[in-house]
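Consider the single chain below, provided in structure tokens and representing the form predicted alone.
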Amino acid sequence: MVKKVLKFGGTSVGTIDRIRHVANIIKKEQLQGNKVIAIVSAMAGKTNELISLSNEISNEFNKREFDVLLSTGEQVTCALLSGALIKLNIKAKSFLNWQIPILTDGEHTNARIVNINVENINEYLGNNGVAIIPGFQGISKNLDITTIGRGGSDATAVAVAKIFNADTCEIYTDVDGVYSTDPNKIPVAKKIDKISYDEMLELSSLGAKVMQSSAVQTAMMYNIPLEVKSTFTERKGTKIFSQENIDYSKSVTGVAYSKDDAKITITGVKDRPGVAANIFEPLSKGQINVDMVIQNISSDLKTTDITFTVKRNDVLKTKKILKDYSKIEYKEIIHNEKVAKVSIVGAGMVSTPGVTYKMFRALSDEGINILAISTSEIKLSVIIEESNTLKAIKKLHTVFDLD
């Protein structure tokens, strides 16, 4: 007997139709023996519903009442998936987050679980029944009821699975696995068998949306063995392993790339020791995340011009604490957000020299011009103009012999 946590994303269980096929899918587990606990997102689109409504009320809605509002989403398609399991004769229960209870930490709209009560469900569990449990959410040591950001479903799926010492953790979706670049933009991508967490990290981070970061990144901590797959076909889905599973014969796994990126270049920064710090010291009070840095020394060596890159809705907020900071002596801030973030990642990029020089010519032959560079390990990514993002995934991924 083999205890699952199954989580299905929001398109899994975006009608009727395809809640009562999970609760087929969740039946034909039960019926092998397996111990199931499934994991589930709100129905596709209702959680922007509920957001607009939100921003119906005011533009600057209560966090914790965005939090209950949000919450809801996850808790109707618990109920509706339970009641398909009873109609199918399956015993099944709905456990809201308060019942387990799924404790948190952090903010609201973006807490972490830290503990689950296991003694209920478990004991559900060993009477022959499926446990129902609403991912992204949880309830705080003020008994209030928390969210852990958007995708956070994949997060509550892991946890879920460290906690209960479940031997696996399988992520349904609409896509039958994790691909070496985005199917829907590149027909030939591939999809990928085995992935290691590292890889499956970067990808995440860089723009895949198959799986939730933060979730790959706990899964590679407690080594908790992954699997996407497909909820619509029962094609073999992609296996995501500790490190010593890596595939190091092929350099490049996998293009990704991401078009919510701003560059922001100051110039005529007065040079001296500390400047950076300067600069980036309020960013951080401020809660900008920083990606790529480019420092460029005036041929007097007097002055630089510093160009980084931040997440589009945060251009605003960033050039206003740059311009109120004092400490900083410089000529004017220029942003521009018709940019896109394209990387290239793999294992095998440590061991295969030439990868950069590779991207780097590929690139240039398309015409593709390079505003910023961050490399990794197992990582390479550019900043481009946004208008050839399509042009430089297709060239990389033809390249780097992905098609």
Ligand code: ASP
Contents of the next structure:
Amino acid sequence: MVKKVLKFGGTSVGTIDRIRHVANIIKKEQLQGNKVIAIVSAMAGKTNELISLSNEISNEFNKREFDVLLSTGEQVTCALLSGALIKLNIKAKSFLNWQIPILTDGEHTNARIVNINVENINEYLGNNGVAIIPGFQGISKNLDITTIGRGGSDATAVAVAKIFNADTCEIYTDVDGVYSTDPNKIPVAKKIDKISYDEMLELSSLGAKVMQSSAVQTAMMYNIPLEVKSTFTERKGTKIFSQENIDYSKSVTGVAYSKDDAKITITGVKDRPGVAANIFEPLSKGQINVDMVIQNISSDLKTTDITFTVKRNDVLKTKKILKDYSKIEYKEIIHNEKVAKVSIVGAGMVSTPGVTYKMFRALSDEGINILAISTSEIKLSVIIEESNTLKAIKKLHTVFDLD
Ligand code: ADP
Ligand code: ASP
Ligand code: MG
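Given the form predicted alone above, what does the protein look like in the form predicted together with the named molecule?
Complete assembly follows, chain above in first position.
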């Protein structure tokens, strides 16, 4: 007998027919003698709908109530799926976050799971029941309902797999695995059979939302193998596990993109020692995450332009902090939100020389200007004008033999 954690994303449970379909997948597993814990997301679009409702009340909606509101999406799915299983004569029950409980730490909208009580659910599984758990949420030590960040049902699934010591953790979604790039944007994208935690972590942090990055991080930390597969086809999915089991014949495994970043330039900065520290110190105190940094010295060597990138929703806060607190003299602060970050990721990059050149040449052949660059051992990211995103992904996908 195998203990399985099966997670079903929003599209997979987006309609009543789909919920019935998911109930049949679970029934099949149960009839094979497996113990099943299912983690469910809110029905597709539901979480966004709830956010819009809160915005109608206020753009600064109370965070505690925001989490209470958002957690309801997953709870609806739990009840519907349990009901659908019961209709199929399968013993099933929803366990809501406070009933289990799933304990979290950290602030509202961005909490993290620290523990889960296994007793009741294990007993229920032992009596041939299927446990249905809402993803994306928990309860704090003050008994407040918390959510764990967008896409967080993946993180719930991984935490449940770890704490319940499950044999498998399967992420059912609307594509049949992890692809070399988003298959809904680039149809020639190829499915990847196996990918390492490190590569998956880079891809998801850089925009491939097929897996939430903090879920991948936890899986990597505790060595929990994951499988991403389709709810709608029986095709083989993608296995995510540790690096030793993977053979790298290609330098680049995938291409990701995100439109979460913005570029800020401070022009005419009087250049003297300590200037960079004076810019970034108040930003760090203000919890602003700076990603890429570029400094151009002017020809007279007296002033410089400093460009850096931050998350798009931090732009106004960043500009305000710089104006109010930085101890530097400058001409002006300008920003550009119409940029995209395009990244190539591959563990094979470490042993392949010339990948950087190949990427820059490919973009230049398409007439695409690079506005900022950042690298790590297994990834290379550039900031470009947002309008060039698709062209860049297609070109990189082709030159790195991923089509
Ligand atoms: P779920 O609701 O099941 O959690 P998500 O919408 O969060 O599903 O993630 C699945 C989506 O991720 C796909 O529909 C696809 O458009 C997108 N995606 C982005 N990059 C990739 C990639 N490299 N491989 C597969 N899917 C990707
Ligand atoms: N429903 C939540 C969201 O849309 C969590 C999830 O789907 O994973 O972000
Ligand atoms: Mg998701």
